[in-house]
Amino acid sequence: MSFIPGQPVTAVVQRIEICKLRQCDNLILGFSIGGGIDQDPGQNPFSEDKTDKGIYVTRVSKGGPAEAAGLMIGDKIMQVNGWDMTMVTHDQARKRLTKKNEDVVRLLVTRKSLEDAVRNAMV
């Protein structure tokens, strides 16, 4: 994705639909997260400039829910339930993903994969 200060953002998207799965009292989204305004942006693995401060997808349960509705290692979360994840604090992403009341989880991701499929296509 290129981000250019001032500019409108440009991203290609995928839409990924969590169900999620209840154990007792908790729901389960099968994957981890990394990243957000508060963290350094250095430490990310996934930024390319090392300046992105996004929230990632950082690892996926094997069999989880996460994996079986196609998020992937390295994704990008761009929206969560329609809320915009581009400048949130890592707790505040957190929160907006594991909230008791919602049983799905709807994200806007996107992936190098993506955005390569749709550069070359243009080509």
Contents of the next structure:
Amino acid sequence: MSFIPGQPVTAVVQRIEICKLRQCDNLILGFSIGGGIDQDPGQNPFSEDKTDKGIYVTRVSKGGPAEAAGLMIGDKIMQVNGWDMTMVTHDQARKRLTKKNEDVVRLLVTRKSLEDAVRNAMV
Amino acid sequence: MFCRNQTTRATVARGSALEMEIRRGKFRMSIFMDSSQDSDIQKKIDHEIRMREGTCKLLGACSQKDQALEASKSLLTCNTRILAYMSELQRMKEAQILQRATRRPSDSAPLDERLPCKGKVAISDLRIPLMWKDTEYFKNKGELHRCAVFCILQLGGEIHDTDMVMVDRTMTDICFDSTIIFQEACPGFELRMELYSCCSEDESSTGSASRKLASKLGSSLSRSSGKKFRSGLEPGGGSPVSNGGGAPLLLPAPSNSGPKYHLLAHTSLVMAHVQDAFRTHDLSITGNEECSYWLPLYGSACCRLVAQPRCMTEQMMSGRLKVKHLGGDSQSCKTTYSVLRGTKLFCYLQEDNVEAEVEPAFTIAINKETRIRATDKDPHGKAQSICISNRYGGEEVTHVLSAERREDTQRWMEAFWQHFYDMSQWKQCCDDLMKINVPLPRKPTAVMTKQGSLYHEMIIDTSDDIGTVTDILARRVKEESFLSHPEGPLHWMSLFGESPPPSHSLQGAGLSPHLYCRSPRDPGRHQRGQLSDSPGSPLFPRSRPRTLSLDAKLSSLRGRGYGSSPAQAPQPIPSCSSSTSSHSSSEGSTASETDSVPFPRSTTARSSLRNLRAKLDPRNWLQSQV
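Next up, the form predicted in complex with its partner chain. The previous block was the form predicted alone.
Below, the chain from earlier opens the complete complex, with every other chain and molecule after it.
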């Protein structure tokens, strides 16, 4: 999941579609993110490679839309609605997830267990 | 002979008396067959022509640049639609003539051909990246060269356009938020997308030197002589609009006035591009750098193109069936009410269960791997039966369906054949149902005149934290929505408390000098043009995001006695620096996060300082709730 500068990033991803939940005036997804190119990657407890500045899911609220859609804690978010999330600041990432005019966000996420599953299936 | 998918054709039974009369020439086929389609198209053409006339009048009468651009866009769309309808009418007439010429008594093939079902095609989240030169991106001075762009999407006979977006060099992509749905698409569809742009400078781009001179002279001389002068210089000699100076003058030919859009890029999408994900497609770019309407496109367009064939969304066939599961433990025969839809045959115990949306008793998969054949149990018996076999894993599972009457079984077989044909035509669209999001109707908000770019969105200022900016933006949105609803409630007058009185407001009235709230009481000045006129002149002292250097920020913070940093060594989940995580997001419930601080929407100095400290301290690892 780490990247080598100059090489394309490849990952096994899962597609997750989250329908935002409307609470009073707010649209919530029900999870928290951490990371970003402006953050210190060494403090990311979920990343394998401690230089990975990607956006990770740090918390999934119980019973929320994200949990229902299958998002798990520790997932790395690669794309949101077609927008790349591997090279964004924390604030840009948050903005892309919380656009008020979108009711559904389609994420591409990756996690270690996916890679392992694919590797084992290919044996 | 009777084909389910051709809904608009009247079918004439072979060998019937009516057909004989038609052949003898007593009645014209067109009376029964295609006149309904003809008049349909004719009505559409008339409608579009009326729209076009209205738009031309609007174009001539409007004085604001935004309105002119919108009107010009509608005009272009109307013209395109008229052209499309006319060519379709032409084609239909030609087809009719051909049909009459080549029709032979035994020729009934067109009625017997199997046609695939139609479907809905939706395109959404259209995004076109731009490729500005790096020198352009970071230019902070100089006038902003802006272009108005929009897309026209055409599939078959349906033409839709997106909303208009203003693009300048601070934007990295052209984003169209609208979702466009085409209702009647066949599997071999071609969705043509055209991007039109028109440059909108502050000085009139279409004005010639003589017109500028004319307006200048016209406004500097006295009113009456100025009018005469202007009409003299004007080539077409239309009557000038009598408001202020510099108004666009009416030209005789309506198609010449107003801003003109030019085709900037186009592409065609077909079914192979349909996927339940975002994909990038190539754009063919017309035009070069010399054109006024040029924008540096990266050369691709990203969008989400999905298709919902009718066979996936609608009930293709339903009826009572006796279902027997072969090879299982129970050889029982169940009487069910079955519904064929999508990739499954749903078997309900009772007919009412379908409407009640109760779970079906069981479902049988009908997909590309399924094999169906009819068996003749006993030729003299009541009915044939249908065998459906699927492979699950390594096993083969067979169900035997039998209907009450022979004709029913025939109809079910026909339905299955049609279904298989549809699935073979729609290919990947039939693997799974792709969802089309219909965006909820939002309150119409006026276009924000100043769109911040990604690069300007980092606000670092002691008194401006994210909470404040969110407030400002929210208020601005409200204000913009009130722009289009001048009769808004008066409680938002307080929003304009800090604004300096605009110079052209109604001071004389003696009441508060707020332009917007005056208009409901003063019908004389109540014009849309007036309202949208008060430009993005910021009503708040700090409505425009600014970027300040990080160093300056840190030093000023330190100067305030920031002193020792909070040294919140964040621990891993879940209790990590949670006070830092509660900044910014205006959305988010607090119910689930027990240790979060309620989001500071008020600009108390302490909370904003705390958040800023958290943001600026490189030792923290920020988390945000979304």
